[in-house]
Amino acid sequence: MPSLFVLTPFLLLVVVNLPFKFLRKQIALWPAVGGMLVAQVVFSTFYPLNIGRGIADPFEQFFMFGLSLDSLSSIMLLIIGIVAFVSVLVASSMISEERQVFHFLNLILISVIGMNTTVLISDIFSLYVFVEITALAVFVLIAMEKGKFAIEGTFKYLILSAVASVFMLTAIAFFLMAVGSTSFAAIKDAFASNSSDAFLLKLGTGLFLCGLLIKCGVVPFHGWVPDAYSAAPASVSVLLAGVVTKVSGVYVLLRLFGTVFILNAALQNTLLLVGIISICFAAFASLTQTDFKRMLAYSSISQVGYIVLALGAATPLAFVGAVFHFFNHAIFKSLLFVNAASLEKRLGTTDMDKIGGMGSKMKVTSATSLIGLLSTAGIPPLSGFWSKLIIIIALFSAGRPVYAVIALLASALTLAYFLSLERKVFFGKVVASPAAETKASFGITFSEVLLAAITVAAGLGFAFILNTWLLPLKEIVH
């Protein structure tokens, strides 16, 4: 029941903000919250199961806008369950006072019930509008702390994702136009008949991309990423690199080229050289940071330019590994900023010239993060091993092998920035002094032991997950 995925973080939220104290005093809100997350991961992986179809949704004639559950959107549920989650485990080791954890839970599950709906909805109007709404519950995360450089990577973000809805906004518009309806089932039909309005749908589908590429945060739209994930709290920025920007573009942008829209050639190339020209980039750029998060934001950039590389290859087999390389990406990228996270409780930076030797008074941070880098790199048996090389093979059999080569090559350039990161944070002589707090929290323990398991058993398990999650894609993609 696809409803579901939407009430009941609505609800949770309207409970927690009735106006009775007694009440709210009541409800543990971390674990209420938390739980409801750990509910969505499991009712998530009934669907690729074949638990639960074909059971009727008694909620659907609350809703003005069609939801539907298909093989894509569980997995994005899926996603959004363990990465939130682990965001609100690390807030709750480092969010204290009593208002600012009430306002934390409360933009986390409007930017859930946001999320949530965008990867359910199957109107691309209301899919604008979900994304907008998880946006600004984002806004206000970056900036919760008011911090100088969080107020500039919220502003950022803000003046970019702006320019992002005005294009996509235009879009939507030519496609009503053209169509006279905003739902996927009638454009992707308009597409296939090659309609008389051939021009408006190809100029609308070019406004969209424009919009989808700037909140995907690649190479040349990139400017507001690496301020906003390393100004945000240590939470939100595991929400935000972890599953925000992520569900916001890269989703959307799966969605809509993978399954509505057709993908003719120029498409194809320009889709082809962004995700190259952001791989190579942004890995050059990693090489150059000294601060945890920016580097770690700039590896993001580069990770997502896979994704768009391999639905520039316009095949199947390239969507499977595109998808899966998003779940990995999601669990890696999160593992390594809770990493960012428990170096930051303990320092007070995550500044790697003032960070040295932590890899012996640190130990689950130290191994959980080489874990994490290895699987960046593609380096097997690990999860991201086994979508790079669905990638690069997909781009082989598409006849790209000059972005299979360049693709597989940028991966040395993962392994040499993160060694080097490894290096500086974990080995030599110690530089900093622990601050207050000598020890990791519970939480950020936990998150990190957690996605390093997932990530591990993504890779070893890849035959079962590749038959069960990964090959139903084919089936919705045109």
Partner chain sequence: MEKQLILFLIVMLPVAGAFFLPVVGRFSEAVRNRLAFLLVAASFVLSLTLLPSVLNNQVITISQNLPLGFNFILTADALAVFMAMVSSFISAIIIVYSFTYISHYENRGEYYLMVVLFLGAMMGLVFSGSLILLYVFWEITGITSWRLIGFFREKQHVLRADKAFLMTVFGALLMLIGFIRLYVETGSFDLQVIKEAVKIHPLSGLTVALIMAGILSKSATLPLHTWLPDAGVAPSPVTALLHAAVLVKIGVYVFARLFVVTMPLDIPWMNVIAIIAAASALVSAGAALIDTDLKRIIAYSTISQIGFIFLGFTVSNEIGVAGSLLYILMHGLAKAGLFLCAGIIEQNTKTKDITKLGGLMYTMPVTALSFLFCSFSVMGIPPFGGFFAKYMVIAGTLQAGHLAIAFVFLFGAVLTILYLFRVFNMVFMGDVGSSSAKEGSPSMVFCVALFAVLSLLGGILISYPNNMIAIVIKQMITGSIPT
Given for the second form:
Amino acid sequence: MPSLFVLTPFLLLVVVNLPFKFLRKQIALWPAVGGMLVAQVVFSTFYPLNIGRGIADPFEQFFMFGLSLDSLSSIMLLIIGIVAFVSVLVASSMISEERQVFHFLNLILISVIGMNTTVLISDIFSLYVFVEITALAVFVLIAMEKGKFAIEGTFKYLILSAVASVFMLTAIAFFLMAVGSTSFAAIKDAFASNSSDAFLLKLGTGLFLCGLLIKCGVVPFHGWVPDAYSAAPASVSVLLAGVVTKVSGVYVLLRLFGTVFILNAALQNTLLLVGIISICFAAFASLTQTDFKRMLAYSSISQVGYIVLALGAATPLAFVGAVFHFFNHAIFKSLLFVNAASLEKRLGTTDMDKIGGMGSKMKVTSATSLIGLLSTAGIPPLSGFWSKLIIIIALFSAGRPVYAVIALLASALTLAYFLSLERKVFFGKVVASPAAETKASFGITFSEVLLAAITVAAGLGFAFILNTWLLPLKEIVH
Amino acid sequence: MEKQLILFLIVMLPVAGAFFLPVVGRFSEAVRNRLAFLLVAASFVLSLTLLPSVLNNQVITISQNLPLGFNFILTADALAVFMAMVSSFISAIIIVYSFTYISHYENRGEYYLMVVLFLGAMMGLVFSGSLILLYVFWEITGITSWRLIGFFREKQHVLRADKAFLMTVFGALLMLIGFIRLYVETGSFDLQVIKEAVKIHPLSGLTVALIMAGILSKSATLPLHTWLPDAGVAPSPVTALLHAAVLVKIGVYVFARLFVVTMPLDIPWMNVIAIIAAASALVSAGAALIDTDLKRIIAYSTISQIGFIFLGFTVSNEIGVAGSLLYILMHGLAKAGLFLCAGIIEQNTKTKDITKLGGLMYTMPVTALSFLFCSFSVMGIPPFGGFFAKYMVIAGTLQAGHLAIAFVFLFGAVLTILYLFRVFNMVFMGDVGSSSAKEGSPSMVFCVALFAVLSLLGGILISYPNNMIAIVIKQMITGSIPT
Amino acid sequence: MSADLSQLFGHFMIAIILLFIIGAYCILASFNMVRILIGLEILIKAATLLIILAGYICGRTALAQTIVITLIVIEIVVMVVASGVTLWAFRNNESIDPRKLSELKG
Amino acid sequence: MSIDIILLFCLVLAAIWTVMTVRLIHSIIGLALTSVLLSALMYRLASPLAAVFELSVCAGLISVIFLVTVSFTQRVSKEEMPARRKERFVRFWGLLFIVAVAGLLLILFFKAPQFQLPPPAGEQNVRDVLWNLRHLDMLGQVIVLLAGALGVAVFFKEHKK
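Let's see the other form, the form predicted together with its partner chain, since the form predicted alone is already up.
Next comes the full complex, and the chain you just saw is listed first.
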């Protein structure tokens, strides 16, 4: 079963690249990729409900992939499916040139393969390989239009990501040296056995953490995030902000530091500190932004801070909260980036000083952005509230009340900058825009409504999500 | 079983129904308006049907266990039903008033959505039996009032709406910290569990202070009161709803629910809160004396009266608490009437500045009379309802032996009389200021007159509410103070 | 044996750490995008050497070699993409000085 | 042991030259040289297959890529050269100093044996490992090459249009 999530997109990738003219027609390409992603969403939803478990994996005999599917992977697959689907939807209404469509879909497929494999893997080097594949596909995606900003954003992202990779490689080398293997199980055993190579393990953990913090884009290493997010084309920024940096940075952090490595006190404190600084610094930084997408990027840094903070608490409940926040954040941040795409398509800009009074003209965008913003700020009953609440309760229970209080009060800051955004963009006087005003496309409107619905549903039905995916996580956390 | 269904419907009808209103509004405005009224009225009628069993000392509970102790619990006891009836009744009349008031503005669909959702959230808050549910509904009222204050979309309005939202959310976050501390100490958000746990381990002062911060911010009491006068930019029915009937009473109600019923506070805490309430009452009464904006004056008056309600709860004897409950009812009726009058005046004269108004007595006599009646009730002049409430609160204070505080409040009451007479004098007496003024639409005037009449009847027929409150008190006090 | 390996490890570590310093310095101090990529290459070289060394020390040279082979394939593709980006940065700005890129942002 | 130390020394020197040299072409040649030395070290560390890969791909292919990039982008006139040289030397003097100090410190640090290293385990054939145990990495290589091909298509092909 797990290898299907890798092989299906791979087969599709091969088919798309076969030299038949009719296969390249847009009419065949969009539905194929979209359908594949919908299938992924459906399967990853049903799997934890015990429906898909009976199906034997026919490929397991031929390939020794060593993939494993647990509830953490399955919720990640769900997120990847949803966000990639939305990104494809948005792109379908923004890209029309045939060559570009072809490139875009190929790269999307590659990045989906990369992310799917990343979340299923149980070997630390293969993990690196697929994180790198995802990153590569995304570099090309961001730079695809080759504008000045796009190229600059890509270059910054590329260099920092490569430096992060070097950190991770060095760490992998130390693990190999200490353990003699690169599989998660062996590394976990080495941590548990407390052998004489403890120094090498510690060194590796520290280096890996550095690499991952760059990939996550949390505060001391956040320089590339706003550039890359705002430079990318609309559909790509949805993918990038929604899943790519989350899977290749935050997921790996969750997987390794939550379930494989054993955190000592110093590491916990580091994570807590990095988390809280990210939350506060990025929230303040976003207060001063004038570009919609850059503001969202800083908000993203701040929200990732919550996940890192929860990981620092190092309790199963905090881990549950972190994964829940991951899910919510992926959904509502994608929603907000789709809103930005909608504004960009309509007005040709995302500069908030040049936009105003769109509330009456773009009703769907306005309403759904409100849901996204309130959810980000953690206002109940939307989904963001529950995950933040769990994280904060976990911090309290773990005996870190100061961090909990700061994290909670930072939501007021989040609310403040989002209210100012809302005021500038959707209320106030209508500012005349130079670009021709076109009607919002079906693809964008549909994805806005879809993501907003998921946000509301996850808020009202948080119990279902907790019971299905998240509470079982407590077993895999040590 | 059936009672539980009713309880569920009281909350869910307006909450879920609200979202259909904009959809219905696309086809027919009239149907939407009536549906909005029906949803709110249904809440009132259904609460009324719960009354007999609740007065028989029954407690109706719906409980659904959810993971991590975030249980969904609705509890209907006498206090909750009383509060629900008061707010849903006032809201229903306000909706009738807004049929014509709001009919020539944009975004009507959003208006009805927010008002009905607000009422639904209020019902949920009143009946919620777990802290987390209470917090959820608390924030929903925050969201809806934010959109309602910024209803006219002008820059200044939106800024003030944001300010109100931020202040209440900040307070609510502090309160949430208090809730989480309780949760970590007792392992549950369930009020019943907490009630038992608190009997063994008394509350820590920090938790009380944090929760109080939330309550004070929502009920616009002294240190956190500035958002309320600014919120006067909202449409008048909204301000009536927010200030008088529902929003600020949330804080008072939660105070009663948590600190009178569930986990009674110590005497020193009660004294501190009484002093805060006294300061709040005096300062805002002073502000009301000098302000010239009609709606701001009434808003300051609300802050001042909220002080009285707090006072009644803090003395924690039967007569004081009964006075506070009566106060919630009477003040709600009278203050809603005042705001709706202000709405009529504002709409017909296009100004809220009382120095520019005058002589409206002759052009809008019914409104003038209603305003006077409602003012009498707020001032506490017998035989209006407000008199009995004020009398009982101060009597309770004296009975508890707080002579000084009672005097301060008496002074506050005198100030109330002063500033309300000043307003009445400047708006309705004297020369005819603007000639174009005329009486509002029939349905609006009817609503105003209804509130005025009810304020009077509430006083004359004081025995009916009083009997009911007596039962409520019995349940509250016997539940809270073990004898 | 153990002491021998340990000494070997020491010598190699000195060289590897120096390579890391050189590469990092090159990335930080260069005003040319191609030079930044060269610095990156040196960093990756150091990591490669470390992996091979690790394989040798723990006696899993086969594993280390497969890892390095995959790593080299990834490395070259990264460099191809990075060169493409550099090329377009030059076409957009007539310069491959990263300082000029940052000035554009404002 | 001694040849290893000489190779390591040369490796570091080559890297320094790569970074310090003024002309980009020299830099690229220096990088290739570094790769060659690295591959020799790999051979010494019982990893011949990886060494061959390093030699052919890194020393060969990457140099070619860089050369192509430089030939597209490098348009420095002859007159600018002396100024550039001066600028570079000023900028990189710090490197020499840092490397010297760090080298000394590291030599002192690693003098005493620090680590308890595990004894070498049984050896496996590279082909077996690559083809039988690490299918996922093979798949990864295929996909990475595809991504690279797309990158080439996006960045280099459009130019002809």
